[in-house]
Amino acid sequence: MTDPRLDSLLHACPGLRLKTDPADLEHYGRDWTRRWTPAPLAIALPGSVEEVQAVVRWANAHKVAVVPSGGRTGLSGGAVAADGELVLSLERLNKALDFNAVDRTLTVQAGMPLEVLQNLAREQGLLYPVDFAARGSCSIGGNIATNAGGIRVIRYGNTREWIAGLKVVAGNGELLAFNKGLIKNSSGYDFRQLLVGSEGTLGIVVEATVKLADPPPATNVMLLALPSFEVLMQVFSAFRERMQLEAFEFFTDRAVQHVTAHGAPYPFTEIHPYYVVTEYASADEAGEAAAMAAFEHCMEQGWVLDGVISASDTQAQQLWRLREGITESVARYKPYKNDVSVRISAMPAFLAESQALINGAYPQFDVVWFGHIGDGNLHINVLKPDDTGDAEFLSQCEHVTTLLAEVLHRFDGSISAEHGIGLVKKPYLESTRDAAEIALMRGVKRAFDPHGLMNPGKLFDP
């Protein structure tokens, strides 16, 4: 440990766990984007809120930027430390602090993995419903920082709907408590909601009180094969009108080919152009009858070519694997990812225009589409060919993203539905937020982080 600043940090925070080995700097200095070369000053792993405060106060005194770090499963460069920042990892702050059966809330530290939180809720006979494939490695603090969505937004909404209270260490080291678990609170600005989705640029979430829901209803899973992109919304409308949907996810034949090559079983005898996996309430015969009625209607209309209903929990998991395994199955291709959203009512027109743009712009690239059609969110994964250099590939993709951002602007859409802005989408923020909004965002950051040290360069430039 040669940097004298680190000696002063240990003096300011005796007992703080620090990592400086090159392997640790690389591991903690990046997220899943893998685009930037990690170059943090060091990795701080506080074991208490007081240590978090001490680290932030030291950072202010020495003008050292701080990058908060959770599970680093982000896809927008929001947890990247590439310019000598101190990474402040919350992984040791991972304890459950309180369960309130009357309020049906669970208070946990921010470093707790999402899956652990879900299991704690389940042990109490309740549900924490925000869910997605990275549940085992992402943290609740990171979920809050990006307002994570996932596969059940259609039924339960995004992370922000489930946050009853937060404790946050602001950019000056002060510990702030927001909302404190209240259901009703009309006493001025709701800073809790301001912190949700702030990507660590205002402060560091150290503790969260989350709301819990009733146990989920008995459900079943259906996989549908579709003939074209254009019928997606008709199928969605037909199912939503007839049944209680828990999830409604679509993906393409290219996604299926990658996932099955990665080991997922495939239930049909032939490959179809498009697919939907939907989970729906099936507590009684009426629920199953409604599902069959929706399926038969779509078959009669020619909107669905084939389908399969899970006959067991194991088969349900296999059907879900076709959707949830996509990201892992294409990871080796260093995919360039677009994560966009529009209003559900605008989805048909946006689908048509964006598909035409992508198909015309990337004739030589393998493009894997999937998304949460029921909440207007599309994921577009462009896979890098082995014979194309990283710089050339990135340049082509960024050009197309500029065009896609223009389409989103016309549809009043968002360049980031659930992954945050980070470094990746910063150039396109103005397609989603106008100049007045961005000016207000800068003003908010100055209020919470007067020296501009909390995750600088993310969302917008200093």
Contents of the next structure:
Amino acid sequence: MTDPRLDSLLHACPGLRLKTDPADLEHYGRDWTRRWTPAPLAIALPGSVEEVQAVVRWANAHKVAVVPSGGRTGLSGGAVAADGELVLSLERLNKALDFNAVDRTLTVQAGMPLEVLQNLAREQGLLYPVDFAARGSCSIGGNIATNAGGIRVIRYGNTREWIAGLKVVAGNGELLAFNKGLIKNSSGYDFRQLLVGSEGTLGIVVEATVKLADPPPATNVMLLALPSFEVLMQVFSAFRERMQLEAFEFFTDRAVQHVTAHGAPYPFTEIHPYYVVTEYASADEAGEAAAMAAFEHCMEQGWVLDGVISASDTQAQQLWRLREGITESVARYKPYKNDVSVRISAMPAFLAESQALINGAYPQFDVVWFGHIGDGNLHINVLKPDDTGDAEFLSQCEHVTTLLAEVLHRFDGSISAEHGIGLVKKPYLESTRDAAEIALMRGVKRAFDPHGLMNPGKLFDP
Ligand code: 2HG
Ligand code: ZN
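Swap state to the form predicted in complex with (2R)-2-hydroxypentanedioic acid (2HG) from the form predicted on its own:
Complete assembly follows, chain above in first position.
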């Protein structure tokens, strides 16, 4: 152990597990963005809330910045430690603490992977409904820090809706308990909700009490092929009017090309320009009849060219793979990612404008469009050509994102629908939040984190 600060850390928190190997610094110092070179001071892996508090108090005494760290599956650089910060990993704080059948809540430590939490709920005959492809690697604490969304927001909302209580170690090391599982609590500011989406800039979520829902209905999955972008929202309206939608996701032929090259089976004989994968309640004949009615209506209108309904759980998973496998299938092209949202009603006009902008701006790049269209959330992945340098690619993408941010501003949209601002979207925060709001955010940060040591430089600069 070379840095004397680490000796003093171990003195302040005897027995604290620390990692300083170069491979660990690299592993824990970055997230899925891969843009920054990891350079943390060390990795602290506390085994108790008291140790988290001791580390944060030490950080205050020595003015060392702390980067809270969950599964590091984030796409906005929120968990990057590239500037000598101490990474505080919640990985060992991953236990279930309580299940309350009457309240229908689970209380868990923040480092628990989402999938483990989902399985615990299932074992109790209940559902934790927030879900997305990174479920096996991401942690509930990270989900809370970014207000993660995913593929079932259309039915169940974002992480925010499912948090009944939080325990948080604030930037000064104090342990705070917010909302304590209450359904009704009109007693002033709701700090629990302030922490959701705060990206580790106010403190460290150490424990969460999450709400659970009734078990999901029996569902079926349908894949639709569409002729154009323009009909997408009409198909969405036709399906939403007739059915209980659990998910409604879209992607393009470019996405299909990458995901099938990665091994996903493709059920149609022809390639079509656009696709939707939708999951809907199909517990009874009425559910299936409604799905067929929606499908036939869209076929008659010429909005849908082909379709397939899952005949088994395996086929349902295969259809989902076409959508859920996209991120992994394009990862090798170091994609530049936009994650934007507008109101659903503004989506047709926004789609037209953003598509014209992007097609014009990136004539030579492979652009993969997909996302949670039923939530008004588009993912745009621009793939780096092998013969274009990293810096040149980034500067072109940032230029186009500036233009896209102007369009979003006009539409009252958001530059980050569900991935967070982190480092990646920080230059564009003003397109979504006005100056007065950002000033308030800074004031809130000062109240929670007087020395500005909690994930500094993420979300906004001091
Ligand atoms: C998804 O919806 C994730 O699959 C990742 O939010 C999106 O890779 C992306 O751009
Ligand atoms: Zn997404």
